Every structure is written in C-alpha cells, then in structure tokens.
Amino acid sequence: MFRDKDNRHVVSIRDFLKEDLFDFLGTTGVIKTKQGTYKETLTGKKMARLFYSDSTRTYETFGEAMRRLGGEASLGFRNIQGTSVKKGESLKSTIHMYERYGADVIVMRHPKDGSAKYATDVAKKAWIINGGDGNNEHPTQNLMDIYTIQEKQCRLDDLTILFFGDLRYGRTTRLVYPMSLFEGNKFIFLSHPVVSMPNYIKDFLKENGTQFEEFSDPKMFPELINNCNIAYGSRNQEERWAIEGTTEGDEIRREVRNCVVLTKGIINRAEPKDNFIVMHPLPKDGKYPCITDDVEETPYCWYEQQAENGVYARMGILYSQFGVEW
C-alpha cells in the first residue's frame, strides 16, 4: 500500500491512488479472515497516541489494532489534562519527545487544521497517522468506511450514496474523494443550508466529472432513500459551528439540529433497495441525533459492523506501514 518506502505517513485520504485502495482492501480481508496469522507481526514496534482532541472509538480502535499485531500502544496521551501541553510545549517538542521514549508510529488527533502535515514535517523517525485533524480529515475513518462499503456491496463502483446532516463540519464526507475515484458512483447531499457540503468539495466533484445532487427539504428523504445504495449520516458538529451564541444563533441552532433526521418511520415510507445499508461514524448525538434509535430496528443499520471494521481497517494500515512482507 505505501509504494514510497521513504513516506508512510497517513495523512489525506487523497494520498491514496486507487491500487492503494485495493492494495489496503486485500490485506485488511485476510488479516480480518486470518488474525491469528500476524497476531506477532508488529512484535518490538511501539506506538504513541497524542490525543489532543477527544476521541474513544479512533483511539481505542488503534490501540487494539496494534495490540492484535503484537506490538504495544502504551505510550501517550487521550486527552491534554495533565500532560506537558497544558504547561505550553509545543507539538513539534511533544513529538520529539515521544519518539525519543521509542515511537515507532505516532497517531495523532488534533483540532487544527493541517497539523498532522505539520507533524510529518518535524518528525525525525516515527510515521505519522491521522486521527482527526481539525474540521480537515480523518482518512483512517474513510478507510474503515470503503472497506465496509466493499464488504456490504460487493464492489466500489455504480454506488448512490446519500449524505446527510452536517456535511459542511462532518470530516466523514471526505468520503468522496476516495469513491470518486471509481466509475459509475454518484452522489446526494441532503443538509441545512448551513451546514451543507463546503464549495471546495463539490467543486472537486464537478472538475473530476463526478455526479452528484444537493437538497435541504427533508421531505425528499424517502424518495432520495429509494434511489440510493447508501445513506451515511454525518452528526451536528455543534463545537465546530461558528455562530454565536446570540438569540438568533440559539435559533439557527435548534432549526439545524433538528432538520435532517432519519427515522425508521421514514424508511418505512420508502422502498429501499436490497443492498441498501444506513452508516454513520459514531457516536451519534443521543439528544439530537441525526438518525434516531428505532433504526436500529430495521435489518439497514449497518454501523456496528462499521465501527468493528475500524479494528481490522487499522491493523490492515499499520501492518502495510511496517512495510511487512506477506
């Protein structure tokens, strides 16, 4: 999967070219088929995670991969309390210093934009993933959802995918730009207006050819459903809204929130397709949630065996990383 053996840093999503893709679909399938097998491949290695935004699922996930392939995932932070950060080091020193206790890989979560490109730059050993930076990516979590994708459907292209909520701070729509990559896909944005899919996005969709449709009625949901593969909710990414906390903006709040919801009432109105599957990245939001729980009672919900495929995704990532041979 890392063709340049001097660069095995992970930090965009569109870094990946698409025998990358299959490349990291074939290894994560057998290590998901056959554990046991490299259950001693990472043996030695060392991981750090620098968790400077919150997370459970992106650093558990990765801990447990590492753990699976024999290597240790003691070192590091979940979350800045407590650590040197708050006593104001840097995060090129914080690096240094992990790589110096014997990181070999350092994943790390971030809420500025383009720090984990910073971080490949002052990095001296340690490969860099990125767990989340700022309102940018989260590639790992676009991998884990192809994988998913590909396992469910059996294949990459002549996909509908529907993405709904909040598509403007939601990094899980990034998603398109790997699935563009293959022929055929096409894709439905469904959204407040204000939180709708950034310009940049859709404008990377037109240059590349690439199909796609934008609606903010709610009442389109059972007829967009029918038309689509895949419906992936994106929850309210209230900490990263920018608006104030003014009358007005408490009322654009609770108009957003609670605009685009999916319902199992809604998918009983619709007609969906066989294939058809409900995603979402997780957690959802329990107090305004953009997909409520009785969905979870139709066989679409396909989310947990989403958020499982984050285990595998990331062993599938570390073990390519190493550069182990098969």
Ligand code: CP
The other form holds:
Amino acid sequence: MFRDKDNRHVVSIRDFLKEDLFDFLGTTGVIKTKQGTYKETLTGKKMARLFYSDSTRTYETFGEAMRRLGGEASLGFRNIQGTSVKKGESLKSTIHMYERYGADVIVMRHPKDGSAKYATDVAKKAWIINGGDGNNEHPTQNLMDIYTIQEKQCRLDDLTILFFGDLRYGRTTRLVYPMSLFEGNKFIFLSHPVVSMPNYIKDFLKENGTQFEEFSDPKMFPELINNCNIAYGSRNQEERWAIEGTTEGDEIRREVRNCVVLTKGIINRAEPKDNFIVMHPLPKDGKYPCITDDVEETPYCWYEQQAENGVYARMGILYSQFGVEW
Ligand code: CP
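Can you swap the form predicted alone for the form predicted in complex with this ligand?
Now the complete complex, all chains and molecules, led by this one.
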C-alpha cells in the first residue's frame, strides 16, 4: 500500500505488508526524533475530517499531523449535529461535496462496519483514511501502537501480548493482524465470554499458525501478566454492544463491566518481565474502566506515551502515503 501510488487509501491494516510497516516505522521515527522534518511536504493539500461518531484523539491528531506537515485541515465536522447528515444526506453525497470543496484526503470515522471501504468505492478523487468503522477496524491506531511497541521493546518479534477487556467490539485489538506478521509472537486473550475475540479472527490466527490462548477467569490476571511483555486493555464498547436495551442485556452488561479489570493490586501480585508495559488506546471509561486509575502509579502504565505517538504516527502515515509524487 505504502508504495502504491494508484491506491493510497488506508482502509484495513491487513493491506499492510511487513515492509510497509518497516517503512512507516522508519519515517515516523525520523519525524519524532528530528522534529520539523518534512514540515512543508503537504503544503497546498487539504484534509477533510468527517466524523460520524465521537472522537478526541483520532480527530485532533490527524488535524495536528496535517498542519505540522504544512497542509490544511479546516474542512469537515467532528459530529453530525448541525450537519445535513441529520437531514438524511448520504455518505456518498457528503464525500462528493467535500471533494468539490477541495479535499485531497478524507479521514472518516463512521459507526457502520465497512463504511470506509464503501467510501473508497464512491470517492472520485480524494484518498480515504479509515479513522474507525464500527466494530471492524481502526488501522491508524494499530500503526501507532506498533510504533509504540517497537520504541519500548526495541523489537516486534518474540513478544507475548495479553489482550484483555472487550475484544469483540474493541476494534483496536485487530492489532493481532500486523503483529502476527512477525516471528514468534503469541497472544493471550482474557475477556468475559460475551465479548471474547471473534471467531473469524481466531480462525485467521489458526490458519496463519500464530499461537494464542484464551481465558475468561480474571483470577488468572497475575499469572498471565508474568507471561507477557505487554498487557493491552480494551474498553467495554457499550455504545456498540448488540445486547444493549434488553433485561437480559442489563444483567450481562453488569457482569461484563466488572469481569476483567486490571488494578495496581493485580500488578503488585505479579512479577512483570523487564520492559513490561500496559497499553490502552484510550479513552478509558471513567465509570467502569478496564484499568483502574491506580495503575498510573506503577512504572508500567504506557498509554499516555502511546497516545502522544498518535501525532507522530499520523504524520508518518500522511507523509508515507501522500508526501511523495502526489
Ligand atoms: N483511541 C482513539 O481512537 O481515541 P478517540 O476515540 O478519542 O479518537
């Protein structure tokens, strides 16, 4: 993808080959360590951000990344209130309007699975970046997470990653796709069965020969932490839970919310490996977090560094995809 001038859309992390990931890591590393590099690369280019569902980090970091590369990011909306989407305007029509207003690249977040792919089918000239489509994917989060892992662990292979929390609706856990490209990586999944890792992803891992284990008992937490290099939490995506609204749903919701929660006490009962970190794409749920705030008192909490890397990683993505021979 990164080398394909005729297809610069960023829709699925599965489109990225290992060499594309290394290109991205190299570019992002230069951007972070030599601030100001590539600063005029996107002068004259315009980004539209079409956010049909809520965001802080993805919306802001794409705007900031575009500005730091010399481009503009003034077009678009960060929620649909007050837009003609509320009058029933189709995604296709909205995309065509923003193309007419000069958008060269459109970053889109949408509640429907597959909407980013659909956008690439209807766009006439703008390149589409998937900023999260329903329960499906959030490829640029995966890329910034890979950057953070490489930065902290100094490698992308021979790692064991414990994914915990809502693995079914948490699209950032699709990080397993690119991480399975590297030798020796293993995954541990810890979740309530209602929000366990979807079968189609487990089937992919089996076909790929990638090792994984699955657990649902939170008492296993300290032992699982001892066995991993990274613990990656995924917020309960209550806004997307299919069980929402029913009586049975209310009971299950209560059970799921309180099932897998990482605390400082759990970490203190474990003996983490060197370089062990706790990652989380953020936001944390303030009421029912999958990681309690006291984890921030440990040296392992790494999600603010992870979030900061969002700016550099999105600059890396924009430069790699659009900075050359546009
Ligand atoms: N991690 C992430 O996508 O955050 P936002 O929902 O705030 O964009």
